[in-house]
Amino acid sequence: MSAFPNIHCDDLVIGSGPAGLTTAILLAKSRRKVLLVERGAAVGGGLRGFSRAGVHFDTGFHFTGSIRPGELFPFLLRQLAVDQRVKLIAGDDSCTHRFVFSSAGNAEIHVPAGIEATIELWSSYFPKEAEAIRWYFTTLKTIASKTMGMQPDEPLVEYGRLDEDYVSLKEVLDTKFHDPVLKGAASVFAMCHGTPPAKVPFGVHARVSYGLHQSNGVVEGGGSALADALLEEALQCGVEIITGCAVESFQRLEQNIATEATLSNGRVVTFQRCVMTQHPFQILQLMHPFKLHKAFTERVEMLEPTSGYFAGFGIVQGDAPVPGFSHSIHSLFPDTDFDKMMDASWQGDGPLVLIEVPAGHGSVAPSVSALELSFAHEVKAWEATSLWKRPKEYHAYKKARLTRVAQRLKEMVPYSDRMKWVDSASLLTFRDYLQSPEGSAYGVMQKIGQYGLFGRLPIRNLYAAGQSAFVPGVMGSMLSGFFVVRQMIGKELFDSHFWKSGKG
């Protein structure tokens, strides 16, 4: 029995992320008394980087897409009051990110902000495939104004599942598109949810994709700024925010609805109805004392966690202009096949992204993070490792692959001499600080057939939210916040007191 007495909220939002963080907002907007436990030490989810030297780096959040005015991200900051208190940086709308190509003869592709600009610049690349490329990205396009909340200023009308989401990309590019590189250069934003182009449905890489090719950036200071807003926001709206503390079980499961949660210091919680932000696998893990139907439980447990990446970071030293150095993006791709690439069982170099963020941007010197894609397997051996207790052969693997990481830079950048690497991080770092199982960047694959864990659940006042629930990405995580909300509250309410239209 618990010394302290029950803590009593009408919502128990679980997870501070973007999708936790979101929730609670606009929960608490909707004057209900709202809780949010965090099992870290701090408010933000994987929004949370670090700093080295002066120079802020990102973890879990990187860069997203949308960020011009009158596009999505600006939308739904303003949505949640914080507009104001975050500044977007949006990148060279000349060449927003840069895709090489090595085993095509270094072929490169630009992407430049904006869908007619890049089809302009694509069909100059491709000329005898001009009519297919309009194709895709008119595609793109239909597919997110078809998608629930992918159009800011505009009424939320339920589209439901499309056509799309029934085949694969595979399938749509093979049967479009004929050049590899081509190929290749539509499968890229693979990389930002994490499934392989025969596994993905065509609609959900669509609604990734169209953002990113909208625009990109990131914001003034990282995430973190961006976590910093939301918790400002949060704790004007009265959320009550407990962090260093997770909820271990649920208790007084009456006619299988949960009333109680036991947290890991001690405190009971008596809620009405709660909003998990997690991992499926420990959203499935916390509602085991329940009579879940077999059928559920195998749902989730056959879900796959994507690959992550392994990390290092980087400061470019010196005070001269740093030549090459744009507020850009850089990838470079040993193949153009994806499937390969994205399949554990690949044995040559992995794609290898570089994000480049200039100094005065909550940074005293310019700095990159260089992220090659990794999996489970090759940090196999520490996996029963924890924090600040891992053996020497693994401090070897990390030196050894960011020495790897640096030689392949030289391929990429012109200022690879004047790099200081700083830290790295492997799949067990984000596992550990982020709470992600497997280190899992993007949650569990969006494979066609199968379908995350979102919305109302079988337990009819818990609810499921965050990244691996509708899209990946920060965007794809508040979003599934403002559709749950809309569940838990009603669209009649929720359509009157959010959703704004006004470009403010």
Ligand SMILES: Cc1cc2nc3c(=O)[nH]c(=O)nc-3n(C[C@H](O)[C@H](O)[C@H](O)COP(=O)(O)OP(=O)(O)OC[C@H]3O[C@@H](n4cnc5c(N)ncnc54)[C@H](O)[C@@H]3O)c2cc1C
Second form
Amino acid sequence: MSAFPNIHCDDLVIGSGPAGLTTAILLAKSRRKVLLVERGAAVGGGLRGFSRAGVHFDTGFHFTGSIRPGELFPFLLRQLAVDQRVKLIAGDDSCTHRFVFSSAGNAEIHVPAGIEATIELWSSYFPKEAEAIRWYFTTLKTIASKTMGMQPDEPLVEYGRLDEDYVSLKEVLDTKFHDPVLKGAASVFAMCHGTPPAKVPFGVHARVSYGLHQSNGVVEGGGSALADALLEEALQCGVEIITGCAVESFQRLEQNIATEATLSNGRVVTFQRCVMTQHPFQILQLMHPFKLHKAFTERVEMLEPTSGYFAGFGIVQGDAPVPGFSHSIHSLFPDTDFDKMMDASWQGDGPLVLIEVPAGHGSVAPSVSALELSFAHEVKAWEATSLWKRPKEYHAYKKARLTRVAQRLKEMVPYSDRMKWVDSASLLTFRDYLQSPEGSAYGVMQKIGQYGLFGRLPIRNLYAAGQSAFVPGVMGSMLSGFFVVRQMIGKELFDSHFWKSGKG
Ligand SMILES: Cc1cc2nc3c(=O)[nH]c(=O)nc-3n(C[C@H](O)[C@H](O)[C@H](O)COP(=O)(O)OP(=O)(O)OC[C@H]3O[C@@H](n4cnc5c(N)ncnc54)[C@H](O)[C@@H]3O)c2cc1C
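Now show me the form predicted together with the ligand, since the one above was the form predicted alone.
What follows is the whole complex; the chain from before opens it.
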């Protein structure tokens, strides 16, 4: 029994990533007494970065789509009242992403900001497929317009699943496109939801890709700056926050409803409702004491974690190395077939993404983060080890992999000889720092007919939000928080408090 008195709250929110912070702020603004509990030492989940030699590096938030005024990301920030504290920096509109396909003679495809601009540019690359290109991008737009929450400044309209949620991206691309480079280019943003084209519903792919085709950019000061702004707002709204402490179990089950949780520091929390924003496997573990339907348990157990990334973090010595540095995301793909490259059996070099970050705003020098797709089996030998206690073979693996990444970058950027690598992270690093099983980047794969946990769970006062709930990535995690709060407080109250229009 704890020596300390119980903590009482209306709503307990587990996890302080973008989903947990969004949920806690909205509930507190609805006059609920909210307790936010975070296992990690600091608030922010995947938003938190780290510093080396005076340079800030992001871990789980390098860029986002829909970042320009009037688009979804600034709209969500305004709903949370943090828009004045967060500065958004859009990438180079003429080329937000640069894709290079080495298997196709280093074919280079650029992605400008905006659907119309992309239709025009890609039609000039593939003139014979111009009609299909227009169809593809118009369909992305239609899917976004029929998805609840993806239209800023419009009232929330509930849609069910769409026809496009029952057909795979691969089926669509194979039916519509011929050129393998075009199919590859249209598949690239599968890297931003983690489910390969043959498995992902076209609808899910469209929801992620639409925003990235609208625009791309970063938060000034990185994910940590966004986490700080959300934290400040949460505190101002009266959210009570406990960090460095996990919710370990639920008890006091009455009529299959939990009203108490025990924390890892021994304290007991009593609550009316609880929102869980962790990985679905961790949610299932916490729900263990309840009488759950076998069908529900099996549904969650069948979910598959997405792949993740090996990351190299480097400082560029000297001034910003090339004109336009930091305005585009550069990606190198050894093949055009993402089903092959996103399969754990892929033997070659993985897709490699390079994000450039300028100096300033907390960093004394320009820097880069290089993310290479990675699978759990690559670090399986050390899966039982924990941070700071890994054997020398593991460190040798990281060193060799970073050397190879550095070599590959020579093909991509002209300043690679001015790079000083200061750190690297494997799937195990992400697993242990971000508390994500296997170090998966986007929670669970959203395969056709299979979705993560979202909203009210079979136990009446428990809810699930987070990146596995709705759309993967930071913006999707935040959106899931809005939807869960709407379910909890009711549509009328939600609509009278939130989702207010006005130019973002
Ligand atoms: C290498 C990498 C790069 C990425 N790049 C991008 C990017 O550029 N753009 C983008 O949009 N997305 C990116 N992502 C994905 C992004 O990080 C996630 O979508 C986002 O962080 C998910 O937010 P969340 O709130 O759902 O979960 P999280 O941010 O994972 O937060 C969940 C929190 O719950 C806490 N927790 C878990 N269990 C407990 C417990 N029992 N008690 C208390 N707390 C608990 C965890 O410590 C964690 O802080 C990347 C991910 C990775 C790994």
